[in-house]
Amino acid sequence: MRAIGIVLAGGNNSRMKELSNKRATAAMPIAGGFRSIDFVLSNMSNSHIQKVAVFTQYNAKSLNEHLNSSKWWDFGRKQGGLYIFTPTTTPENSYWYRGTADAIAQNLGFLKNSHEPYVVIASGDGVYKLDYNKVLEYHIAKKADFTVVTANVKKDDPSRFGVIKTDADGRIVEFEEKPISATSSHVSAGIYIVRRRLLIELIEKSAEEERHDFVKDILIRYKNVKKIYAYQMPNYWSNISSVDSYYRTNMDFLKKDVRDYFFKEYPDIYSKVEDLPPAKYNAGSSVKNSLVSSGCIINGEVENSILFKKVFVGNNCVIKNSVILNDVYIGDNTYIENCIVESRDTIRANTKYVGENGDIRIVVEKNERYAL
């Protein structure tokens, strides 16, 4: 393909409560085996698209270390690659990254000494699969100086995204960035194409005014000056950036139609994989409508839910529409309904946690499991 990626994550997010407290919003897990890093790389891969940057730097440990080998979405090569690039400092520049539009200022160089035309831009929390050869194609066609991956959003509030309203040919003539209040439910998918020299112009031209925000400073300031087209995602997208949306996506992997999409059609998803054992189903235990990942041990009962690597489940446990993450320890006679379980949290014996009147309750239980 003829364009460099870029993808944005280092953002902090305070809609995702003390599940940012561990890990960037892009590592966060997903479907039992995934990070939501892994669906934009793997994007990135599958459309040929052979340089890629990421951009970290909140709570980025975890995020590094996902990212520390570049063979598994296919970037390990001699030209071209996976890049990570983390605020440096440096006699010109103290700051850490001030906004989207600053970070990619900050390293403008890898822009300047690539040679494709194209660059394609996409935030590290979204799920879902999209050829961006297919965007491209739109982009030249309608002669864009932007192009702007749109979705419709049903279940989660507009008001979170980038809202947008276009012409009876694709052009969008209003954009508004999270409103009070949104008037539509077409909102910003978060995934741009932009000519490479374009968009150095315009980050120069920002750095110069110190304005620091992609969508702000650049794409809402010249939505009338520059001919900024709008894509329609063709098939699912969802976004993780809030403690809501973070759990329906997960719970939409229990949904067959959406698991064989991601997992069973071409292309597919890659991601680090680890040497575990499967899991183990021990005498009495029952499980289901559920993903169980490698390295789980399950004793009691498990349905309508997703647990990560590693997770025990002690006897005579009860675990019902919940999300446990990577890791956890849940000691016999709990009930866990309705709640999203930190990873390597140990859930002591005979306790209860329940997430009630529709809300989802993070579990966070701090314990000295791990302490020498």
Given for the second form:
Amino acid sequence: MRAIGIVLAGGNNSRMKELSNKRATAAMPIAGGFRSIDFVLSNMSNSHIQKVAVFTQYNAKSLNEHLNSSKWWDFGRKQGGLYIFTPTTTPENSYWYRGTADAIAQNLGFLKNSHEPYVVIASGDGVYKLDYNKVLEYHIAKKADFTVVTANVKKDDPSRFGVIKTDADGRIVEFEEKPISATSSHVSAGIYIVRRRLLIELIEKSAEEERHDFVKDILIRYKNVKKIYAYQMPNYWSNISSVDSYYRTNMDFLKKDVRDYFFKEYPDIYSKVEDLPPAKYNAGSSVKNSLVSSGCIINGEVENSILFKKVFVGNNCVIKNSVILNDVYIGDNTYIENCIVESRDTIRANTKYVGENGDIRIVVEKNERYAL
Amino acid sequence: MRNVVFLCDLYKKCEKLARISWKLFTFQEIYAILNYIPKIRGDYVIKKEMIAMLLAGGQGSRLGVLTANVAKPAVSFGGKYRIIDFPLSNCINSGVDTVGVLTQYQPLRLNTHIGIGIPWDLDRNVGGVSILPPYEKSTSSEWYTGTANAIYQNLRYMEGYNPDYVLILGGDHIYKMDYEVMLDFHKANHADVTLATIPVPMEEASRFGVVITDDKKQIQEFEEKPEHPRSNLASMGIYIFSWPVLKEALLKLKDQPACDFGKHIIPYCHEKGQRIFAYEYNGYWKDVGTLGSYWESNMELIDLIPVFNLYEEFWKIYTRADKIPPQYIAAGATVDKAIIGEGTEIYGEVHNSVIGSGVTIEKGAVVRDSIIMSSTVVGENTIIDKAIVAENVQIGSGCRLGTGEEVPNRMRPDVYAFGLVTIGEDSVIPSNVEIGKNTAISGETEKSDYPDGKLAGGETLIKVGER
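Can you switch from the form predicted on its own and show the form predicted together with its partner chain instead?
In what comes next, the whole complex appears, and the chain from above leads the way.
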């Protein structure tokens, strides 16, 4: 492909509540075996983008651990590869990344030293499958300066996103970031294509003017001067920037069409392989309409739930409508409903956790775990 | 490793001091220099203390249609593994990072599975895994005619690593074993050869090759399938040889037809009076050579606390994972005592079974006491009892597998026994057929292949591949 990739994975989101204490949004576990950054990295790899930079900043420990080898996404190569850029101090600069544009500006060498004519910029918190080549074809056909991939949000509140209005040709005429009240359900999916030289030019200019946000200070600021086109996301797209949307995105994978689209249709989504044994269902277990990952051992009852890797469910437990993140130990006779249980939790026996009034309760329990 | 450091230091010392006087060297050092200087390339010589040679060329004909197109070590096991994953994982967990895998029979699946050894961390700059098929030589070309012959034909591979010890492994057992402990035992006894042995019940000992040892575990006698065994220590087919001993024996017996470790090399070493020791292993070890033992050892994995526990953090078993997505258990499904692999979707019932990855079990289907391997589809309302279904099989709807009385198989009663239905990989079974016990099916079968929609017990239906 004639593009390099940039993944913006530095962000934090207060709407993720306690879940973001542990990790950046890009490292949020999704659908049992994946993390949200796997989707963008797999899309890049499947679109034959060979050189990808990931910008990390907020709470990147978990993310860096996940990215400890680039081979899972086929980036472990001599041509290109996976580059991880965490803020560093230099003689000229001692700032953190003050915004997405600043993050690119601080690593402008990556752009300058590449030779590919285009850049695909994508955020690390989207759950979707997309061939960026198709977007690039559109970008070239429209002779656009920028192409923004857009999606329609029906269930979500559009005012969490950048709301977009286009003309008949697809050119963006209005672009408002997180408006108080949204006038359209057409929102930016946080995926952009731009010519590399143009990006360098605009980033350098913004840096001089002390402007640091890519959307606000480049896209929105230049939308009447530059030709910015919208490319409609053809299929499923979800963004996990709040506890609700995170829960709902996970639950979407209980639907057959979503599962088939992501897991059975070409191309695959890749992730780090953890070599866990297959899931084990002991006598007395009952599992209904649920996703179960490898390494799980189930003795109790599980319904309408997502169990991530290496979850242990004790005898007579009841787990309903919940998301149990990886490596959770649930003692006997526990009742869990409408919850998200944080990873590596140990839930005591004979306890009850229920998210009430349609709210999703986040359970963080750091109890002593005895050797199993 | 210690040897490399020793030699590097020594080489530097040579450079500095050789001009002054040879008297500065100890006898041991001079001996090492004389031995190694021709092999020193650049600054150091490639050196591995112990390398492993894994014999993976056998067909395993007693597994019937399961090994029609794949070598036995590449047969699936336990929902996501292949049999060869066990010795390979044991190697890397024991610190043996140089493994030669000798292939011969139907190696395609094995080759793609192993690749460059990434799943086992055996992709190394020096060493790692190498696949060693038989090859043409300038003067002759022959297949591997026996286990020791295969090793003999790869003498150059072993010499390249300059080992002190060579570990010989088979690719057809399920076990977790620390070869380093066995090596320590070998060293402590100053042994020339060490055999891994396992105590078996005395009444079963007559089925194995047993060894008779003295109280220091030195082997005095061998007995192959003795009628009245005098010992219950059975050989596991795992050997550690001191390299010079192995090399000498292989060269000496190079013209022996079908040269075999158990039949020729070990007896030769024994006659020569070399020190042969029996290392006693006390853990789970299962030969999966027959369909019955293969089925049984799979079923043992689903016990509440299995004897062979895959869920321990310590001593992980690694494998190439093609699929990562979680498995889905539908609202109307029942899963009771089972292990299930990644990406499988269950809409029907599963009892007491081992299900591989990417399998679909449709609504109304019932799978009991069976092994279903990867990517197989079981159609609606099909009932399967006690079957082994290989990879990528399509079973239609409304079928019944494993019905009726047990009748011995007419074609190969020794293989297709144990009351099992065995279905080879890539087979197709049409809808609404009934299949009896002790049967085998392979290939794309059609309705017309089943008289009255039935394959009676003891029958064999093979449309492609070898019998």
